[in-house]
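There is one chain below, alone, in structure tokens, taken in the form predicted on its own.
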Amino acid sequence: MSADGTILVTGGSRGIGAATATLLADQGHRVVIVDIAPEPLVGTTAILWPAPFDVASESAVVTGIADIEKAHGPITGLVNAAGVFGKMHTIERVRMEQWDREVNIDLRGTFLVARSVGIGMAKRRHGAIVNVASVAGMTSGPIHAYTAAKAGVIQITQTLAAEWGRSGVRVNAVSPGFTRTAALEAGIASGALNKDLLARPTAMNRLVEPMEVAQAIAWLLSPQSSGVTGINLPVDAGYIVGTTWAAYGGLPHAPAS
């Protein structure tokens, strides 16, 4: 990622995308955010692309990337944070239109944007891409399209890393655990999710903060990770390592102070 280039953040108006765009802008990078429902980030220098950006539309992505680079210069860093969370249903209640929406945005959209930006990076022989996957793509749960889509994001990250490695482009993924975004908080407030049940299996006994995911993304974009490509980095407060301990009586309590 070049210091004088542009970093594009999809889904940048909210959630992990907004946290990442804010952090990168605070670090002095030129950051452009796009979103299907674009809203500016208050108190940052991140640049809002004012037109709605539909990551699932090939024509919209190709045209949008060309217009953004024409206005703001070559994109040297990309954060694919646009996504929708899955609907929790038993398998017989999964509606295919909902499945298609989640897969189109979470998987197809990630691929379309990565391809459109990465081809230019490969021609310039420099760039870094971070795709936002999920621990849901590494485990199982009643969010059938979402788990499949995020597993696909992890796989295409590996493939694109191999495809473009010799062209100087690094491609990595982060897999957040349950992260305290506005969408998750709304799910907790509605009763659809239980905060204690989300936190209890984690080794650290808590949810992940959006800025913690942003910091991992910033590192993967930076020269400090120059030898890293094709990895999937869980940022999950120990969710993956903690879940299996229930079979052995649960995680140990912290010692009394």
Ligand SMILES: NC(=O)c1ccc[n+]([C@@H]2O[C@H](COP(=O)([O-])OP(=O)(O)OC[C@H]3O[C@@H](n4cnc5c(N)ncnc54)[C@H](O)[C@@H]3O)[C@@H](O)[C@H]2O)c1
The other form holds:
Amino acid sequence: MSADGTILVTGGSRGIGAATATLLADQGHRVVIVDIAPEPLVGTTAILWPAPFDVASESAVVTGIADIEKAHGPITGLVNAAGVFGKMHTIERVRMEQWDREVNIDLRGTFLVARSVGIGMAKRRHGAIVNVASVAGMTSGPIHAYTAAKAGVIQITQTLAAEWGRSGVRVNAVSPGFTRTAALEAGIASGALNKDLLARPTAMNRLVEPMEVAQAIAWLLSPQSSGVTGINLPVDAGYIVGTTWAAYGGLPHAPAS
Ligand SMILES: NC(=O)c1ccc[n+]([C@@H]2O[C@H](COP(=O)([O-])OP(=O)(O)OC[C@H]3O[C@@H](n4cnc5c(N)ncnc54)[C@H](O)[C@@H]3O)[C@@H](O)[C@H]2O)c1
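Shown: the form predicted on its own; wanted: the form predicted together with this ligand:
What follows is the whole complex; the chain from before opens it.
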């Protein structure tokens, strides 16, 4: 990975991005975090890029990446964790401004940052990129733009992996299941989401912890995954495999110990 370079984490001030930046910094890497609402990570060596960084703005991404590389050297690892959740609506009530916002940040933003960083990686013949997709991109739900955007993230991961494979750049995705970030907890607190209903369909009957997603991302950035490119790794406590069991009467309980 990047004992010899900088790892950039977008959306690094909160949630999955913050957990990933913290883990990578603890592993001894030079980590720079960017965010649209930049806040430092207390207790880590991760470096905050103090200017607000909007992944959906092409000019801001292009100049921001150039400035970060000028200040901190070549980026050899990239984690695209910036994102916004989908608004839950019936189809009649989907507002196209909201659709555009979700697609612009979650899909277009992921592509813009990956392209701005990856072209330099390809020239240097070295680098690894991890995009944060979602199980929502592999299933369906009343979050129309979000599911489409996350399916798009899984798709561009494959295309970019093929694009840069001969240049020594690996590109992979992780697809978290419902992950216990502050954003998700806020959804539960507001009543929009129900914790039991989120956990019950998963094989493991629980939510995912941000650090569990971070561990998978760190592996995909590391030389331990040197032969892996173009994959989408669910980190979902068995959400994908568990959901279909409702049709057969539900998942079995663990035997009494
Ligand atoms: N938490 C979950 O259950 C879950 C599940 C699947 C996928 N995800 C995905 O994981 C990623 C991180 O989600 P999270 O739960 O950590 O959310 P979060 O809200 O805790 O963190 C997201 C971060 O991205 C930043 N951000 C938002 N818009 C941005 C923009 N335009 N430019 C730069 N930064 C921006 C936010 O300020 C925030 O710091 C998102 O892509 C989300 O879709 C989350």
